[in-house]
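First, one chain by itself in structure tokens, the form predicted on its own.
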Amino acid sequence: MSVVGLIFSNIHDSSIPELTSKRTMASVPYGCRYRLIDFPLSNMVNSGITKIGVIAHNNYQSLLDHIGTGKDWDLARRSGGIKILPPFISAYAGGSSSKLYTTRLEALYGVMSFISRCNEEYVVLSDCDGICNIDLSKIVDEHAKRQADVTIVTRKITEDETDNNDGIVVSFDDKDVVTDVSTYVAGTFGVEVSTNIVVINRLFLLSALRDAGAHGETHFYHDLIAKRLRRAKIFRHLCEEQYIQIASLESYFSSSMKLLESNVRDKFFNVENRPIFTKLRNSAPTIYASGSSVKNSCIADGCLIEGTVENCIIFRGVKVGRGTVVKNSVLLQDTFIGNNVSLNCVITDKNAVICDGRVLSGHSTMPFFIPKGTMV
């Protein structure tokens, strides 16, 4: 069965300004060495896609340095790989239509030639603000068996979500047959959104996309979907996988934290033939200095540890100074934090460096956060 992947690497950057202001949402770093990029990247090499393309927009240099040659997912071939597919604007473009797309649908038209020049009969749809480690291929099998134009790939809305505010609700008979496409209103539990997984015969893609263009259709779901749902066979698919959804840099905050529990770190990161892939280093491995204290954090390699650090992530390169305690933050690559400094709910970007005696706190709900490369 022959499939191609499809990753949109910018569509949810205003989700996270404070972390994408300059770098895609797919290079946003997660989980001490990981980037958001690696669970949609993982989930397809994992199930046997080998031909990837990654739909850029802006600021995709931090993109294109952690893919590389895409060597690490093992997608440096000669045939298939991942390729990156920069903004499509013609030359002689003017006026309205040399801008750069907003939605998901003016993506899809930038990339159809793309898409055109495939000869896999299935595309799989991919966003990177969801993390989770699923089984591709038996969605793709269970949509073949179907004969189905479309499976958008769902999730059940929990009580403790509170910042999802542009998800797609998607109504369904018993049969799962797609009945409704909606938007999803603030404080509704029970029901189901798409997690932007969607698997779409190629063929079926390309002729929408067409027909779409024509009538000047911009929403993926409200227009694309939504005026196809009696006359295509679209189905709904139930993620039972664990999923945890970025919308804020508060659900960023809240959901590093919850990889500090084991139960919820193995469900994304010990799935038995379904690891998270992502780019190598050689680091030397941390310090660990005489008289510093870890309680329950996860830190990367090549830190230096002097000081008190609890529940915490931190990521490559970082030094924690003596006297220092930090405390339920998230410490991203080399930062650099001076002696008999107080931390409390931080979120430090790449570079960040926090002079001697300095007090800082937030809160869970409100982390406090330090751009890149500023000093404190």
Contents of the next structure:
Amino acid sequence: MSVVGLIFSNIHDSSIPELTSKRTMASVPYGCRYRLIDFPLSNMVNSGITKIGVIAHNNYQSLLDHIGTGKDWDLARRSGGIKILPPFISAYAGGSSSKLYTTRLEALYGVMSFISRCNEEYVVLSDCDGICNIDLSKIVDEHAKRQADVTIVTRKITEDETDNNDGIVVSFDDKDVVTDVSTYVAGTFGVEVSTNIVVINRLFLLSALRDAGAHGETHFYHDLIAKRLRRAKIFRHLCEEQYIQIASLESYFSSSMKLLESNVRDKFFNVENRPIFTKLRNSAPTIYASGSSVKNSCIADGCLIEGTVENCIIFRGVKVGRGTVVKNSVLLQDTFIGNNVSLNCVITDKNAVICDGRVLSGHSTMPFFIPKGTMV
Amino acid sequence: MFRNKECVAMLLAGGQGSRLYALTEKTAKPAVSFGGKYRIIDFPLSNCINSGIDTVGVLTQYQPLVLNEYIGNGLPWDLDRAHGGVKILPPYQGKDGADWYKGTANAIYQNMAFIKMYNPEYVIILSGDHIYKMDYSKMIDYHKKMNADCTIAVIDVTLEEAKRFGIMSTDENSKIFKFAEKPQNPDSTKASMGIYVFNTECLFKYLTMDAEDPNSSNDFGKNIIPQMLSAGEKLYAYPFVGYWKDVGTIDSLWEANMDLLGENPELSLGDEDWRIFARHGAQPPQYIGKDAVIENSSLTAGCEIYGTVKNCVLGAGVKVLEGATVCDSVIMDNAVIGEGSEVMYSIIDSDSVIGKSCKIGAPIKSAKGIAVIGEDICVPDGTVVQDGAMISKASDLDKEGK
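Go ahead and give the structure of the form predicted together with its partner chain, now that the form predicted on its own is out.
Below is the entire complex, every chain and molecule, led by the chain shown above.
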């Protein structure tokens, strides 16, 4: 099996502008010590994919910082490994490549030279808005066995899903052959939408991209896929694993809180042979001081907990002061919380500082967000 | 072509650490876990990289598998280098036969060719037995300033403790005029920390002389240093102030772990300017359950706590299940404390599983000593392990246990 991975790092930035104003969707922190890109990256690495291109668009400093040489995912390689593919903008105004891409299809045009230089048989595309731990090699095997051109990995929309901005509904027949792709209408349940994890034959992708370009197509699903439903063999594969999509600040909050359920944690983090890798920070262990009280919380290394913490997700390097009570909150990296503070349903971005005695509260349906580096 | 290295570090990591008993049954002492997510050797290795020394030879001999695997290519310490970096140096077979490392000096003597590859001006000799944070570059600067042939790092100890160390007597300029190994009546309190900076040429000269002496025990403290002193070489003592602990015994290892806890811990590992690096796997965050109680403890990635943890240092992936209580103990990576079990004043090595309703050790105030459970031991439900017991393998449980 020879597969190259392609990850779109910016595609869903508009979903949670609060967290992506200064970073890509790919580098949004999640689950105490991870960034969203760790999930597609680890899934690829665990499936034996060792050549991965990460398509960047804007704001990708934090992404570069997180990926580094790729050694934390064992992707620092002489041949293959990880490559960040920044946008290619011509120096001459007015040229066809003088503006940034706006759609998935245009993003793929931009990296056509990368795709054509590969010699792998298959390409796996993935976004960064889904949290899952899945074995992609099984999906690629199935794709190869069916001699498919495209396999779209789908998931079922269940009733507890409240927001799904721009999902693509995938319709299919009894042989899993895709018959239609359409835009999701909010409030419909039971349908299957694309996870945007897509397996494509590399040569098919290249010729489809050239053809799509010649015909002025702009949308990956509505044009490139829809217009080839009859000509090409396009299948769907239902993802049966735990899959959480982050589509808004509210769903970021609720999906973070899901990690307090042990079966969810197990399905993401304790799968045999499929660990989720992340950039190692070499934090010291977390210290729980005398007088601290921690219940039902996930906590990263490098923290100092002196107060009371309940139902929280706490990232690396957070300090919670004495007499402070933090409940139902997500505290990102290096948040500093002074003494005698009370927080409930709050999301603090990186390096936020909450001074002594502050009382802040949101609601689980509308968490109170404190931007990066803000002092309250 | 690469630049010569100014200083090459040689890290003696072949010791068995026999006074750690069960903990060094399968691993060399430098690979023994410390502080939850570290191993003893992380301290000298991190000190090296933080001091600008990027070439480290690690001399291994006793049970090297875990140590070799742990050091690997040196990536966690930024010691994976195109030229230099960390290299494992095991004993080898030469033209005239094969030899184990007969002593600390002999180990370096057998690897003189390694040092020559980098053509350094100075060689610093380190050991993998101590927990400390030290800037070796300051010591090398001192060595240069004193125009010394050899500089030995010393730490002030009490007169009582001095009997356990190599003791340096120095003049007012810190020049050493007398060295006594574990003296009964010490006339100084400057104890050798086992850290030596040598001028390379001088080191090679004395190592070669020492190797030719059949009566020598090929040891730095016993042979090389006294030889150099009697030949009138310039030896200086470099005073070190700060936390330094030999973790060669069960008690001192436990104490050093406890030094990480408390209001103002004696040893802090969260120092951003002097980070201690370690190799660790992809463990998920810690999870603290609804009924858990944690007090004055240090926890790291992968821990899952449903019971009570007080005054403890827990390693990665440790699980304390419902109703279990762990007090005043050091629990190493991936150990599991079963439901309703009580662990007091103990050290439990990695991968061991304590069953349900066991009782390990006794309260710290009344215990005879620390109870130790070795690596990868399965302790059946309801087992009682006495305070001070040493369980190296499962069969010890029948003898010492119930």
